[in-house]
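First, one chain by itself in structure tokens, the form predicted alone.
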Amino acid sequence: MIKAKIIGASGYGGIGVAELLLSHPEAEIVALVGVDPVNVPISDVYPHLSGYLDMPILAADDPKAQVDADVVFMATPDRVGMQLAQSELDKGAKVIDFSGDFRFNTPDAYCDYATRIGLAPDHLAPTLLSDSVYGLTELHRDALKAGPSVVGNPGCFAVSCLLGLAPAVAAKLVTPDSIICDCKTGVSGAGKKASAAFHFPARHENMNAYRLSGHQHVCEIEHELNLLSGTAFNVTFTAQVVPMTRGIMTTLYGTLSDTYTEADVLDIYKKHYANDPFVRVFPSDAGIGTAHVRGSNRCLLMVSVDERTHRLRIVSHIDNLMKGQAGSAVQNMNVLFGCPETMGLDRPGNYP
């Protein structure tokens, strides 16, 4: 059995991993670590887990939290994982970090990311970066199979954008300076925190764009597109929050580099994802939406070519708490430990 520790267990990312591991046939949870509350059963915080997971949430300095694990999920904010990772690695664990701490594998790339979003530019564990792998499995499956020590779990918006753009960029279907990412997310994307902006009256029947001056996921999107194509990409990215709990719908636009029909692009996308169990490709008349991925690890892509404007449109749908977070983390764990990639994840979403 794969022994798993979850740090940040009481947040949305941590509880999402816990829910998935409870039904994973080759994994067991050995410790839950958090900040507030501590020393109470997690089922007191999340009653739906009563009888399924009643382990206590431990403080980080509790001796019981130092239990050895095979994998440590760090569902923690930026700059926490880089402080904790080495101690877990020294005990023989693999680390899957949910923040931006290990999404870039050079100090310079991390510095660019940190500077853009107002974090301190110095990485506190720079020697770990060269062995880290960006954990979007569909892009870096072979690197994950090699067993890196640290995985930088991708950001939710980045997952929706990169899965939607990867086939087009790899096949050079669009011009590099033309990509627009128009992203809409449910409120849970902000995490579990008290904020006037996310108070129910502020969110009900209200939509707004935010972080127009620079969103934290833009760096990883551009970085990965550059790796795919060998070309410098600068994308126009707009994040918007909509009055729903979970789900991301991203509409991606790019100017076609040649004359392609929708049938041409649909064929390219289906071939690109033929061996990826969690990505499904649909034509432009498919009746799909965020409700069809709720609770699943799938990404549903709708392909459209606007022949009048000579533009490609891809509409990407994910559950931000699953494929955008906990589901991707468990998918990465499966690959790291040689389990079938779909283990514990092969289920449809919850509809309606």
Contents of the next structure:
Number of protein chains: 4
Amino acid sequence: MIKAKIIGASGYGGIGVAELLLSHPEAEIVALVGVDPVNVPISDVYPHLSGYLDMPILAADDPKAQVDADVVFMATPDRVGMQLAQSELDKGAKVIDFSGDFRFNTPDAYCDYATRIGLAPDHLAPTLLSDSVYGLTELHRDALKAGPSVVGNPGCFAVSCLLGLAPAVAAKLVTPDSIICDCKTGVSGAGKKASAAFHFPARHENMNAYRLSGHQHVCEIEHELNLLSGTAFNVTFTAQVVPMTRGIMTTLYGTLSDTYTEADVLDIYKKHYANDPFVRVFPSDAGIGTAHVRGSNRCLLMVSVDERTHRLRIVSHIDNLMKGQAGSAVQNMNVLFGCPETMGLDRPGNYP
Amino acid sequence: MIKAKIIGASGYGGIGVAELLLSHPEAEIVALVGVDPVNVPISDVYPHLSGYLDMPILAADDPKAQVDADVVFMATPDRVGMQLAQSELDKGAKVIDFSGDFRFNTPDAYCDYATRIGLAPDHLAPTLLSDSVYGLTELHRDALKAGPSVVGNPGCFAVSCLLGLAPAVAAKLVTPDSIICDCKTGVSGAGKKASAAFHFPARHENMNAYRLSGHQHVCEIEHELNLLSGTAFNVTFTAQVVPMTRGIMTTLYGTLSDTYTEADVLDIYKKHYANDPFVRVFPSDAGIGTAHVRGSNRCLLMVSVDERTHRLRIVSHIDNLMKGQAGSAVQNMNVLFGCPETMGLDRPGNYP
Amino acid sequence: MIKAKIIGASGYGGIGVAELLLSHPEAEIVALVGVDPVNVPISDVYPHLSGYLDMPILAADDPKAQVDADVVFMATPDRVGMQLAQSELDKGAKVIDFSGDFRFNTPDAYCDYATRIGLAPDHLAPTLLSDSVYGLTELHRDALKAGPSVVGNPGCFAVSCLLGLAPAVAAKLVTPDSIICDCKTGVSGAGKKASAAFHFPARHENMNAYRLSGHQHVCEIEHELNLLSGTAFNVTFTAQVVPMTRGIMTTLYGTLSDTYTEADVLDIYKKHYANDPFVRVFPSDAGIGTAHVRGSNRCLLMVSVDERTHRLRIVSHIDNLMKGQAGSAVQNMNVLFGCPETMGLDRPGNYP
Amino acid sequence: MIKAKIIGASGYGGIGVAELLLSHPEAEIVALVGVDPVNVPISDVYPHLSGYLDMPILAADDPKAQVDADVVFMATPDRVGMQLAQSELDKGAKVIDFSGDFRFNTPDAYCDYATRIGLAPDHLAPTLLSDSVYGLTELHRDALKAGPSVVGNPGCFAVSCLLGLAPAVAAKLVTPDSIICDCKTGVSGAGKKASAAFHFPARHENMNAYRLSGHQHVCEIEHELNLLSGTAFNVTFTAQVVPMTRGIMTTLYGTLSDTYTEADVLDIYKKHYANDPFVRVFPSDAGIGTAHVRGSNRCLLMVSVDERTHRLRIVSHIDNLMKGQAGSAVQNMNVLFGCPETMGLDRPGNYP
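Having seen the form predicted alone, could you now give me the structure of the form predicted in complex with a further copy of the same chain?
Okay, now the whole complex, with that chain kicking things off.
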């Protein structure tokens, strides 16, 4: 059994991993670490877990939290994982971090990211970066199989954009300067912390764009597109919130570099993802929405070509808490530890 | 493996069973039967099943639908199951019916039910009634273990009311004429068929009471309370809809027959359900809501005593499509076939 | 023109009054007072008001906030209005307070209320109580016309319960010990302040009961029922939240004191409210929901008699921010100042 | 008083006009015409109107429906208005039609529109086209003041796009081939008719793109942009539905033709709309969402320049049933009849 410790257990990222590991045949939870509250059963905070998971949430420095683990999920904010990772590695664990701390392989790339979004520019564990891998499994499966020490679990918007763009960018279907990512997310993407912006009456029957001057996920999108194509990409990215709990729908636009029909593109996309169990490709008239990925680790892509304007348009659907976060993390764990990639994740959600 | 056939596969009841059986280790789906559409893969109707369940929906008289099955789930309207059950029994299957057709053991009791709600009063398969069992497992587990031919799966409101009332009625905590069931349901309880009343704009930001003159689930509630207590119960029952997809919260009121504290009642309820894996009892200050049963087969009960007015108050929470329908059906299948009662059902839902 | 000052302007109660006064032909807003933020235009906090109301929110002690007013709306928490009222009265204003501070006419009654809900038991402006009136216009219109100094605007749940019960209690249709108030509210009733319980993901697709041990509105309900009937009433009261922004639906139950049909009760209710422009009475098969009072000052009542159980059942619908708060406040202002009672309030809401 | 008749009164478009005219000081409703049901008070269909508007819905050929009117609102589907307009004009009325029938001035332009979306290509009242005006007041105010016979009220998506793009296109800020309209709408845009796609459980917690191959509003957007610029525009247009009742948020993208800062663009937009009472322009960090236009006739625009990618980005917010439909219709009526443009429309909505 893979022994798993979850740091940041009481947030939505942590609870998502916990739910998945409860039905994972090869993993078991050995410790839960959090900040507020501590020393209460997690099922007091999340009563749906009552009887399924009643372990206490421990403070990070609680001796009981120092238990041996094979994998540590760090569902923590930026700049926390980089401070905690080394001590977990020293105890023999692999680390899967949910923040931006390990999404870039070099201190310079991290510095670029951190600077853009107003964080301190220095990485506090720079020596770990060279043995970290960006954890979008579909893009870095081989590197993950090699068993890096640290995985930088991707941002939820980035997952939706990169899975939608990767085949087009790899096949050079679109021109580099033409890409627009119009992203719409449910509210759980903002996490568990209450705030005026996510107070129910302020959010219900409301949609809005935010952080138009720059969102923290843009950097990793451009970085990965560059890796895929060998070309410098600058994308226009718009983050928007809609009154749902779960789900990201991203509409991706790019100018076609040549004449392609929808059938051509559909074929390229299906071939690209032929061996990716969680990505499925549909034509433009399929009746697909985010409801069809809710509670599932899948990404559903709709492919469309607007022949009048010579544009490729991809509509990408994920559950932001699954493929956008905890599901990807468990998928990465499976690859790291040699389990079948779909283990514990191979279920449709509940509909409706 | 238990071979399962689902009739009414394209409704919410049918799809709920299908989702559960896909991860059930001892069952497999052998045929799907429906009305509209037919001869298309069910995953065309429900794209979240794409790749998980791509069997076609067959017409009832399609030769391919006559496959051998061990259990037939009839997720069909009133008066359909009674016409189809015998032929399935003749082929050796057990039948679990989702309508009111087999919730009563005698033609007279059926007649009373049918008359109250405006159906034809005659049962079309009266000889089957004596070997049918009301499928609220917690109330009839032993009878289900005995392997009846037919199970009448309970109504969703009835599940929420009966699980909330059973310990109090069995222990005679409340006076027979004092019971009020104030029920609130999400919209999926009305099924998959579109209608003006459940059109999104008419339903969002709206709640209302309906069928004040009498709801079809009242009859089975009173029938079962009478069985539990040996006393004739008439309950006041109010059905209400709130703008959610899944979830029933029923608030149950009864005048206490003697002086009981909340602690007394809590103790009685916990003992009553000590061996029921899907029912959990909480005190009145627990932070429980329907979100904590969404996607789960559980019933969560909050127990309260209003000492100022000498009333017992129980708040009962279920997922109407799980414990209120498909989950109960699979639980019944487990008991009928000797599987562990929680098999394939032993998961919390996803939160949030 | 009636000069109006709003204290607590940046909360939902304050903004509700502001919206109504903007289209009131006989009133004008002269000052807005609040706590956080101050010295910014209210339209920065509520951009829908941009161009309609751009006055700054002032601190209570800002000299500009000392402007003369004819009426002061105090949309403030318990125990604030009692400290501020005298100084406004000294300047010649009438006070309409939104908290429990002036809902009871004697220090003893206040003490009972305050004690029940854990507030300090002493009233800080006891001499004002004798010239205050409980501001449910339909119950105290004559007293309001007499021009009291202070109006205690009623609690939102209390409005829904009292309007639903008043005709039955006045006509002694129901027995005193039999009344149950099952209340469901939208989330805006909890106000503007963000909290874990009202964070969108925690609230969407969730309903729950709360404060089962006692809600602050029970006391005024019982107090007013006693006044109506001359009998001591103890009611069982359940507060529940559903995932909507606006709307209260309360289902009221009482045992009939004699044999009455629905037609009898309908007749009694219609006569009772014949001269109340905001209350409308419907039979039990009317298709009424909270959507039909959203944005309106009306209360819609559905009348039902459950003849099997000899119970009266009334379903009462209001918009908690209108008839439950700001609408009642403006209605009270109209009566206090001799304007037609419906002035500025005589509009249906927008549907859907 | 302007006498108004509403055809299609029982749909959302018709009811929206009715609500607005009830508080319009210079207009009165003289007849309501509809299809299903007829000869019942409209307040039976929409109980929020009970006591405010209890006129019957009449069949189109009912003699009582032939009453004299000054203006006829035709809230009817495509190809109905063109059949009914002449007879209303003959009786001396102006016609404001809500469909695509009168959004184009020539039979050829209509033919292009109709062909693209699969309608019959011939206009049935071609002689009326030359005296019709496209009813987006902000673009054709002078032509509307001249008193045309017929107004083609604009499509809801088109309103959101055109108000967002007009200043940029008029000032040639963006290159003609670069425009993308990413539109998100609430469900009421689909009208009152129930359907599987808009059944509450299918829609709640779901968002999706639809009609990727071409939406009926694209044609009028391109037509008007061409008129504004004298250049042929082809836009990429994506229609998407989110789980709200009211509101459209459209994100508009265009490549800048030269170097402009956000301040430059903000200035151009504010000047462009200086005399348009219903359009307000905000910088990119304003906290604006669709909640701030709900129930209001306003369009709120957020202006952003993505300097990294040289793109203009405008986020446009309207209430699809107000500025997107009934509000624009009443605004057009005001201009046609010489009333102040904001009459009956000059209110913020209710928040929250």
